[in-house]
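Only one chain comes next, encoded as C-alpha cells, the form predicted on its own.
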Amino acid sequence: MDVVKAAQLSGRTLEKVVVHPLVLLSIVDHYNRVARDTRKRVVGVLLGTSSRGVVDVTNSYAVPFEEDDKDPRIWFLDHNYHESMFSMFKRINAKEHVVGWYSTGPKLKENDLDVHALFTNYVPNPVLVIIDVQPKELGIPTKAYYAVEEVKENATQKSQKVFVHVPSEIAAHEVEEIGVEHLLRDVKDTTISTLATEVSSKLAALKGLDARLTEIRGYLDLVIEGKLPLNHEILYHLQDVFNLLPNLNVNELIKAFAGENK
C-alpha cells in the first residue's frame, strides 16, 4: 500500500469526541420526526467547544438535507438555514461554536467527504459524528471521524481527503444526569423490579461483555497471525482491564459459591 496517513505524521491532534445526552435526545427526536420507517438519514450541526485535542459536543440542531438515492453526488444542505439557526443559538450561549456535523448514517456514505468540506467554511477541522438511532448491539451508539489529507508516496498521484476514526464517549454534567434520570423514570418505573426484568438486564449485560471479549480475541488473533501491527497502547489498556478483574481463587469466595442457600 503506497499511502501514508497524514494523521500519523501529525501525531493526531484530535484525541477524543465527547457527546452529551441532550445531543443524543435531539438527534433521535430529529430522526423520528423526519425519517422514521424510511431508509433516509438526517443531518444536523454540532455545537460545543474544543480544547487540548478534545471536542466537547454539548448542543445540536437539525438542518434540512436531501440526497439522491441513485446518485450520491447530488445532495442539498440548506446552509442559509444553518447560518440563521447558529446566529440565534449564539445569542443564547456565545461560548458554543460549530464543531462539526452529525448523521444518522448508520455508516459512512460516499458523499460524506463533500458534506464535510462544506463545514470547513465554519470550522477549520470539523468532526463528523454518526449516531446509530436503532442500535442492534449494546455499546456506545456514536462513531466520530475527522478528515485528513492522504499523502501518497508517488508524487504524480493527487492527494485526497480521507476520514480517520477518533474515539468517542458519552459524558454528562451533574444537571444533565439528573434530567436523564427523571426522563428514564417517566419511561419506566424503576421502583418496580421483577425477576424477569432482573434476568433480562443481566443477560443483556453478559451479551455485551461476550461481544467485547470476542472483539478483543479477534484482534489478538490477527496480531499473532501478523495481519495487524502490534499496538502497545491497546495492549496497555487490555492489561489495565485484566488488572481490574477480581481474584476468584479466594477460599471464602469459593466456599460461598459452592455452598447451598437454604
The other form holds:
Amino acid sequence: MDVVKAAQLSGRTLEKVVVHPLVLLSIVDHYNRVARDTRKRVVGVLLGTSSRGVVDVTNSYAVPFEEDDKDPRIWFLDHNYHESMFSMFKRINAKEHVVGWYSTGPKLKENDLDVHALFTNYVPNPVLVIIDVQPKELGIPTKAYYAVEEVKENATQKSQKVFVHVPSEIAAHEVEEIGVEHLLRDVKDTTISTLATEVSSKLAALKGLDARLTEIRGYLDLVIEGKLPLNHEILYHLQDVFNLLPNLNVNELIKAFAGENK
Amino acid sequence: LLLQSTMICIDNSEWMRNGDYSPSRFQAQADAVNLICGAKTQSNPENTVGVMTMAGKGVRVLVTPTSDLGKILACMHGLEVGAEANLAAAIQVAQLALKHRQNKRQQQRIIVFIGSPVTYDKKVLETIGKKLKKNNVALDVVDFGETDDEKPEKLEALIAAVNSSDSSHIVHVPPGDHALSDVLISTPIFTGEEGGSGFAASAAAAAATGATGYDFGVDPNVDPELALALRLSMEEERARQEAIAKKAAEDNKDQASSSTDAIMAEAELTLNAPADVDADLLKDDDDAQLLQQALAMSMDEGASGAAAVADAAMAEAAADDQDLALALQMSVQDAEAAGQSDMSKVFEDRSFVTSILNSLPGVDPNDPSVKDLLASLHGQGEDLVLMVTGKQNYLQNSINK
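Target state, the form predicted in complex with its partner chain; input state, the form predicted on its own:
Below is the whole assembly, all chains and molecules, this chain first.
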C-alpha cells in the first residue's frame, strides 16, 4: 500500500501528538452526520506526517464502521473503502500518510486493540486518538494512545498489546489559525469588554487547575490505600511540581513583600 | 437478472488440510469459491461479491463486496490454514458487511463453506438464523469435510430458521473423487432463482478458455425469449455496423470479421436490458408491438434504441406484407447472399420501393429527402447495400427528430 520510508521506521518512540483544528472539525461533523443522538461511536482514519517522535495529524476522513452492541468481537470496518479513499487523498497531498485512526469513544472500547491491529497493515506504529465530541470538562478533547507489547513479569502469559497514553496538543499552521479566528467570530460574543473576557478566561484556567489538583489528590489517595500500583515516574513528576513551588517562608521575601520602601 | 450482494465465508481452519477432496479440502474450496464469484459477476455485472475468513487469524473480511473479479481472486492468494472456525461470529460479521453495501437495492446473501465441526449450540444457530431472516438476508450453506453426528442437523436447523420462500439452501457434499465445484454447479446455489444454469454452464466452460458455450451465453432451451431477443438485437447491430462500415470505407463485404463480432458481443450485452423488454413483447400482437416501440424510444436513445425501434418497425411491417418481409429479411443479412441480384432487381422497381416505404410507419413518401433518395437509387439499382444504408439512416433520422 503506502511505501513507508526507512527513516520513519527508525523505531523512535512517540513523544507527542499534534492535532490540527481541521481534524477536530471533520470529526465533529462526522459524528453529527452519523451518530448524533445514538450511543454508537464513529471511526475514521487520520492522515499526517510523523518525524522525530512527533506525529502531526493534519487531515482525516470517515470510514464505514459497525459493531455489535452486545458482542464486542463482532465489528466491521470497510478497509477497501479506506484504500480507495486514501489513494484519492494521496493525489491531493502526497506528503500525508496514514498515521493512525480516530474514534469518538468517548472512552476506549474492548475491540479497539483489534481495530488497531488492522491499521498496522497500513502504518507500522499507528496512533489512536479518542475525541470526546461532547466534552463536559475543561481541557482539550483529544486523548492519544499507541500500542505497546507488554510482557508479564513471570513470562507465563503470552505478551499482550496494551495502549499507552501519549500527550497530545492542538496546534495549527498560521494559515489555519486565521481560519479558526474567522470561525470563532461567530462563536465569541463581541459585546463583552476585554477586561471581562480576560477575567473569565483566568477563571476558566483556575477551574482547570483546581480540577487537575483534585485528580492528583484522588490518585495519591488510591495509591496510599493500595488500590493502584505505585508508579515511580508519576511520583517523580509530582516531586518536581512541588520542588518548583517557591518557598514563601523566607524572611527576606516576607520583608520584600510586606515592607515599605521609602 | 437478479441483483445480489454476496458475502462468501471461507473455512480456513486446520481441518482443511485433509486430502479427502482432491487435492486438498482447502484447494477444492478455493476452486468452488472462484467458480461462484465468476458465476455471480457474470449473471449480472452489478452483482457484488465479498470474501471473508472464518478461521486463521480470526474472523476477517478479506474483500468487501465489490464487482471487481480480479480483486476477489487475488485476495484468495496466500491464505493460510490454521486455528478453528468461528461460525456464529463469521455470519454476524458478514451480515454487518452486507449492511454497508453500496447499492441498497441489492439482495443480501451469505454463502458459508463449513468443513470443520460445528461447536455451537443448535439454539445459538437458530437465533442467528432468525436475526438473518428479520434483516432479509438469505443464507446458503455448503456442508463438506467433517461429518459428526449433529453437524447436519444443526445446519439444517439454521437453514430452517433463515429460510423464507425457499431462498436459502443447504448442500451436503460427501467426500470422494469428484471435485467440490462440480457438485455445486448442479445445486440451487448456482442455479439461483431463475435460469442461471445456462450461466453456470457457460461459466464452467469459460473458466479457462474465455469463450462462451452457447451462441450468446444463454441456453435457448432455458430461456428462449431471451435467446431470441439477443439474436434479433445481434442481427440488428450487425446491420448497423455494416452500414457504418460501408459509409466509412466504401469497401466491399467486410462483414463477419472477428472484431465486429466482438463489438457486437459487447453491444449485445448492453442491449440485454431493452432486449428483455423486447423479447417479452415481440411475440405478441400489434398493440404490444407499438407499446414496445414506445418503450424502446423512451429508453436511452442512441443507435441501439433506434435500431431496436427500427427492428420493431420492420417486424411490424413484415407482419403485414409477405414480399416486404422477404425484402427486409434479406436486407439485414450478409450482402454476400446469392439473393443480391434478385434484390437489386426488386429495388429497381420504383413502385415497389414506394409501396415498401409507404407501409413503414413514420415515412412520408412526399418528403423531399425520400424523393431524392428514390431518385438516386433508381439510377443505381444494383447497389443493394447503399439502399440498406439509406433506409436505415433515414429511419434513424426520422425517429431522432
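Computed from a predicted structure; not experimentally measured. Definition used throughout: the rigid core is the maximal C-alpha set that superposes within 1.5 Å between two forms. Positions refer to the first chain, counted from 1.
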Answer yes if the Cα of D37 shifts by 2 angstroms or more between these two forms on a rigid-core superposition, and no otherwise.
no
At a 2 Å cut-off on C-alpha positions, does E225 qualify as shifted between these two forms after fitting the rigid core?
yes
Classify V54 as shifted (yes) or not shifted (no) between these two forms, where shifted means its C-alpha moves by 2 Å or more with the rigid core superposed.
no
Given the rigid core as reference frame, how large is the C-alpha shift of L245 between these two forms? Answer in angstrom.
9.4
